[in-house]
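Presented below, as structure tokens, is a lone chain in the form predicted on its own.
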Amino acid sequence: MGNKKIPNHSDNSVTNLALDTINLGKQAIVFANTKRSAEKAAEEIAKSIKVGNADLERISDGILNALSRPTKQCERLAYCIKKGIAFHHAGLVSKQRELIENNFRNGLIKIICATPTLAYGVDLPAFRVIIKDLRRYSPRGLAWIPVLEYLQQSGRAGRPKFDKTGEAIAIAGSEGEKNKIYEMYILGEPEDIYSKLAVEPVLRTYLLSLIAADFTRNKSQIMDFFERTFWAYQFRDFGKLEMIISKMLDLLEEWEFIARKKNEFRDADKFENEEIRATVMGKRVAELYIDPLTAFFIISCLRNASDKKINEFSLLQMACHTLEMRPLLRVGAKENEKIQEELIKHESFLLEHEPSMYEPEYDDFLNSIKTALMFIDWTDEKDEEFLLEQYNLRPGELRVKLDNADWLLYSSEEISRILHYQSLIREIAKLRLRMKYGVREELLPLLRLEQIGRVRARKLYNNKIKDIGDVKKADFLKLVQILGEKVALNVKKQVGEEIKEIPSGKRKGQISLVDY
């Protein structure tokens, strides 16, 4: 694989290299450090290409139809696709990403401008990789990416089953930057890999899973297991390792996820071998695969909910203030006052104690409020375009957050079941449905029908068709006007009625119904 250093950086460098790749009859991936940068690069390349073809028009239509109502992001992507160019990042929904990847593989799409996530686990026929940005923003400002990440991105070029050779081209802004890139990345050594097991949420989760699965039954077996891990090999200090494990076991016992069967003898050897079992709650938490700390937080919130009035904000803010929901929507300096006002409105519905604004966790708490408010807008039937404009949240990112929220709400539902909080189970189940479809509660009865989503359900409701009974009684022609003929026929069939075939000349006449 060749590595080229471009000494002169300009806005046209990426575009010129992309066009050169197309002229060679090859394909390329352009890596940018942000979603916005990837989109801009794709649009600049697309503007330089004059013609497309019918196949690209078809793919472009598929991009637009991936959502019930296309957003401005969809429209920008559809424009690029018509020229054989695409951008690819987590803000796209899975159907759009699939269309792009499949049509890059079959050669219809020539250039993909992507964020670094495409560098992992995706095998695409790119002859050339163009790395637009080798620095990205971090908590300490603009920083160079790791050598390992550079190698991952470069490694997308010249895949064995597609090409015999490949080119990785890094864009440099100056002669000094060119030398820096050469020293850091061409000559540089990849960083060491470290075990993630040392991270507390990971360790808590796996420790509880081992106990819940009866894989280990006492502390001696637990230590024996962890001493064989890559973490222990790197850590080497087994005394400190045992201290960390003991701390985790004490926490799990305090949270009532494990129980220790006390032995008659209390000497050190007997203590090491006392039986450790998962409680009923501990087993379910392990099966749900959530961090035990998250489970303990949810249990505490649900106990508070059992004796106070709650609403959807109560449950959504609870779900948002967990590690599993990160990254949360961040509260900017300009919107701080607005979020504070919303917090005052909803303060009585909080299920957790509000931290002091001088405490380090307050920013994270405030972010959970903003994220919960975004979900409330979604369940208030605001569409993807509104969320993109209001929260800078792209449709693909929304889908990920909705999936995570559903997982956490389902976990809350299961925990409520063990705690015998029947009223909470009903509220959570109802909220999960509303989150799935993005609707107000009044539309839930209509969503039981196939082919009826949030848009069609709202149209029916606004036309005084509010439940299954109303659908059954509704005049067929009225349903056709609201839903279209095919969907209206299907809906009538679902409620136990079948429309006889309508001769084309009688479509405006009396319609006869037959019991299905």
Given for the second form:
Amino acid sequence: MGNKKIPNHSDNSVTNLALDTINLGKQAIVFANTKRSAEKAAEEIAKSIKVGNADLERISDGILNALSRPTKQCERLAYCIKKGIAFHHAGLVSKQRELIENNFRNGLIKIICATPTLAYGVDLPAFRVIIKDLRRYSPRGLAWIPVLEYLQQSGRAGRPKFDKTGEAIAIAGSEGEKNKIYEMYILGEPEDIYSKLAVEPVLRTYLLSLIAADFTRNKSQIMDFFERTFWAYQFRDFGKLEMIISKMLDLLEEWEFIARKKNEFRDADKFENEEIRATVMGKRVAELYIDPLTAFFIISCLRNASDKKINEFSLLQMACHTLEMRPLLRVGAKENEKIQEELIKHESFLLEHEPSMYEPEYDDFLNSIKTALMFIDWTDEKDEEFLLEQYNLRPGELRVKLDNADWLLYSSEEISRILHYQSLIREIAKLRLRMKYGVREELLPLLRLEQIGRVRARKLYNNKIKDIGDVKKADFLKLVQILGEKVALNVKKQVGEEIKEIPSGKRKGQISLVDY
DNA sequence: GGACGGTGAAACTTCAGGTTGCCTC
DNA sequence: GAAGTTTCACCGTCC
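Having seen the form predicted on its own, can you show the form predicted in complex with the DNA?
Below is the whole assembly, all chains and molecules, this chain first.
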């Protein structure tokens, strides 16, 4: 706790500290507790900076055009970057994050205002770390962040190769808060670390993979293994631990992921050494690395799907109603009615049993509906800006969700394979492709071409070029008009047509195009 | 008298992030 | 718990 006066440029202490850092010719990372707060802090600092330069303009351009259409978030970030300031959180697309990280490393970007992502993921040291607020929202109101997290964040201060020292600065709102921070974080001890194995989904997953990998073949071997884990060391009560594992083994057997070899003369002693093996399904589930409970849920949904009419909503809602898809989009109070209405429209396509409105899990169920509807919009070619406005879902968060959904759909595909549900396999594969590109089914043939994504495929389609055959037949000049010369050349090449000389004569604008 | 618009206070809403899988249709 | 957003009552103005 030094006693240094920082010049006042504005009435905002974070902005003052940031400007002071820049004046020293150094860089800083500001940690905020929410995405919004990080964005605002960056914007505040950017506003009080006048100058920019050509390099920053170039980076700003890259940030703005990371997506096919810039979102409000892209615009806001691009504005900050022009002044050498950035915000950084999980809502950004990886291309934007990379641009920020690289240009912070090379010194062009001076200040990054970030959520805790930056403290864990990437190695980005700065001369100064400014922690805007050491409290964070929790279900029980605002809570102080763990000491471990404070250490993680302040540990980013000081660049080993460039500075002899670093400064970590925590902002206090009052004298009382200052003392609290000093005692809790500067003098305080970091918290104990607890084993994550105690969480049921994790335990289930590891138990199944132990068996599936043939690492343990009977219950005593299993117990032997778990007794030597950190979890058991912390848990201490081996009796209770054995009960938990027994129960879980029963469940895995009931779900038919494992089988116990039945001895003819079974008695209590032998029970312990009874051979336990994973079933074919159990083995695959372990490889797919999904929670066995999720796998069981998917299997029952797919069984329902095999003898009824399904659509993309059926499969997406199934994927959304799993632990792996969390956190789901939340249904707000005002939206409740709207989502219920949508649910009624899609109700007959549900694969799971719909919980009653009065059951506690109903909220979660509705959230899964909303999340599935968001995916439906994505596969209906709505872009990132639309999803941001409609669902308050940022582009980077969309990517994470799409990735998770793909993993679950792939798993469903694999499970369908084992269950010999041929038509389901095809349906799921098609849906995965549509999710990857965010397109309606009609564009799928065109997406097989390199350099053709959702935007160009849609342009082609609207100009009546609907499949590979149409691309072959299409007039080259028309393709140039739609795709630009380079892409058109490449595309023609891909369908086996080498264009040697670019026909001249006709000039742009002579062919009328549908652009949309 | 009523439609319209501006204002501010009250009510309401929202709030970090990341690991896993596989190959392509 | 705090900041941002929406809602709504209230008031003044204009036609």
